[in-house]
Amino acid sequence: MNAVPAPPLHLCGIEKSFAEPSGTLRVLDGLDLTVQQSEIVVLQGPSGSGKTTLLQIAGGLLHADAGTVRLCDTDISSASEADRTAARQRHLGFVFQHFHLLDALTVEDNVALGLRLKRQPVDRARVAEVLDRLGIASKARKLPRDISGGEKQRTAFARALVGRPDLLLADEPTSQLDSHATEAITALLAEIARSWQVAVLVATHDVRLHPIANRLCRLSQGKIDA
């Protein structure tokens, strides 16, 4: 009989919280999320409530003081920084609310910059095949300052699947988009989940993105209400 993968994220028991001048700030509480291969779930609240902390926990960029993260089967709260960094590279693609492109690289460099990141080798034709894929071939040897908000967006997705990730994070992936290109992203992601049998987990207060979702989860003191 054949395994049962493990799920592209599984959070356990999350507890966060930071230190500020009028005491300690709980931030996440017990957390407990799962997303699955190819499933959408959309991650509301409202501003300070923990969403960004919660995603950055989940990549590996935050420690959080207690509970168990897994990317696939790696648990990285408990992996040493080497193996940390090595899951992160090899199962996870990440979005930022602000795209964080560089401004001196043509959008195709950018996007080369995804595998770069990992350790992979620059692969061209993989490089173009995600810009085709997403809408963007012709922007290929532009730079961002000659591209819309909607290119960019679109741009910071393909460095993020460059590197064919099992698990996508997208923090308020639409915050700096019009309707068309929000419209846009939106299919983007349901593509994305469906196609490239992507697991994503999206922080948004967009509600835009809400007919995408398999799941609507809120974020509330510190713990999911699916």
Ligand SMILES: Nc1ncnc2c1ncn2[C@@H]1O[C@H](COP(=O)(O)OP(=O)(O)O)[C@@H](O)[C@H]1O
Contents of the next structure:
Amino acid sequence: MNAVPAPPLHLCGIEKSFAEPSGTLRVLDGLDLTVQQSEIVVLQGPSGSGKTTLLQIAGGLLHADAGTVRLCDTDISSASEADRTAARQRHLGFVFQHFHLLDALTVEDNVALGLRLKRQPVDRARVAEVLDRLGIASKARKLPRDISGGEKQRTAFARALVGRPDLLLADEPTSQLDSHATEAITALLAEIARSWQVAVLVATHDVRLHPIANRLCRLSQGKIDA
Amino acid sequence: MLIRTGLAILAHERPKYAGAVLGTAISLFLMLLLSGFYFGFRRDITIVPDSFDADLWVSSRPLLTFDFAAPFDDLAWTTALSTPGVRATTRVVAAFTRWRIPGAGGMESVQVLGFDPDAGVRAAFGDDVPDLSSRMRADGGVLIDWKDTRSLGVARLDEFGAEVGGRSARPVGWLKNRHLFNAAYLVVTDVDNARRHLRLPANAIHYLAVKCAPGADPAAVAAALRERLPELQVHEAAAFHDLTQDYWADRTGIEPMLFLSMTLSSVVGFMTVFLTFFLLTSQKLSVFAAMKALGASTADVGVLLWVQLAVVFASATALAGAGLYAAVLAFADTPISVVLPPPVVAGGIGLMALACAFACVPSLVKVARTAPAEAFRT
Ligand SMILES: Nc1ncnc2c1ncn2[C@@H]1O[C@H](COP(=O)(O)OP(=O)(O)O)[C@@H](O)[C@H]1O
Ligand SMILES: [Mg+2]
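Having looked at the form predicted on its own, could you now put up the form predicted together with the named molecule?
Below is the whole assembly, all chains and molecules, this chain first.
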């Protein structure tokens, strides 16, 4: 058999509705999306169009009402809770809009926590490498309160990348940053995706992220308009 | 493991956890000190009869408590002495009267205890006083506790001027930590002196304290005494102790009061831990959600809380222990008794640990209910 690896993310026929006082809100309506290895997909769409919901489903944190979610070779939509967690630990990195770093831990310990929570041995050399790559090696011993917003976001990226994920899911990663920090981090992201072969699905309405996209997807009416 | 992370969070937010440490320490301190007062009180209720190495006690009937006995004729003494199985017996006189303080002449209430120091029933009163029995027999010779000298107005041995029951008395030795649970002071002397101070007839006594011969069964000796002294009541030492304990526990209502105070202080500990942990957990829920999204289990996050609780509790216990030590030292010079048997200390600490553990449960439930997806929403 040939050994073409499964794409990091394959979504097929995803449906998701929420019960609202005014009736059922159909957020995702038969959505299909595949993200290939090393590909950067920028997911656009107005606020409330379902970008975050889509990332939660892709990350195995929210059940779709219908459809399949494959992370690399695992169908997490039909997997047990334990298998889903294992697949998440093996394949995924998350970057949240509000960083969610632990205030009490230094930058390097926050990054090391990314390994620990994935049940991987804490490899200090790997942590140092990622910090260096993200340009925050000099901040390794600082606490989050002593670094800038851009550096916090880099720390969050470092925490997501340190465990060598196949797919990075990032939700509005630049909404808290000024344009200088945004430019720097987007350039870095593009370079890392290419050299470390990480696929990136980033949800944003920030046009400054468009230049690095291999593909721009627009979410509307619960579907992707290519 | 996440133990180091838990400790780092604790260190980072020390001032916030300090409140929980202080609250827990205070409530543990209060709980143990109250227990100390209680067990001190319990010890002092029966400190007089318990100080005799007696197996049996003979009293008039019916007897409600050691403190209020009717006198009976000491002919019973010779009867008791000739009963098989009795090795020794001492006559005991115990009743309340008044002490006139020398000089200004105020009055204090005292319990006069008289017994035969050479009768062969060991009694822990003034053990270290040289020549004890002849001093006790000397006219007006009494023992008082060394902590009561100021209150009773006599500072030196053989100092004259005090009166007990209207008869002159002088201290001939000091008792060590023999305090009554009530406001009265204990005055110890021999039977004849005691009768004079209490204005009792020359043959009246309140008790016989009986020591059985080695190998004799106290129950059998008690039965023999009952047969020979049908008009009197014969008690085994443990029952005699319980009679007085139960009487005063009933009369003072100290047990419900103590129970209430202990409950309230554990509630204080519970509440401070509950509020602190719940608040600090709520503040960090989005971070905990992010940790879960990154692969942490509820148990992983729970470890953070348990580590913090363990440190908070250990610090609180150390602080309460130091406070208690200081309190015990401070009370050592006063007539207030603090008695803390080790099982009681262990029980108090255990109870507080349980309260703290329960106080953490709502926080753990909150952590368990936090879905990793929430990391995207907050
Ligand atoms: N847990 C939920 N319960 C009810 N409605 C929800 C829930 N999560 C999202 N929604 C709704 O779904 C829609 C899409 O939300 P979201 O995915 O956050 O959009 P976006 O990230 O594009 O702004 C919104 O209208 C939002 O109110
Ligand atoms: Mg969103």
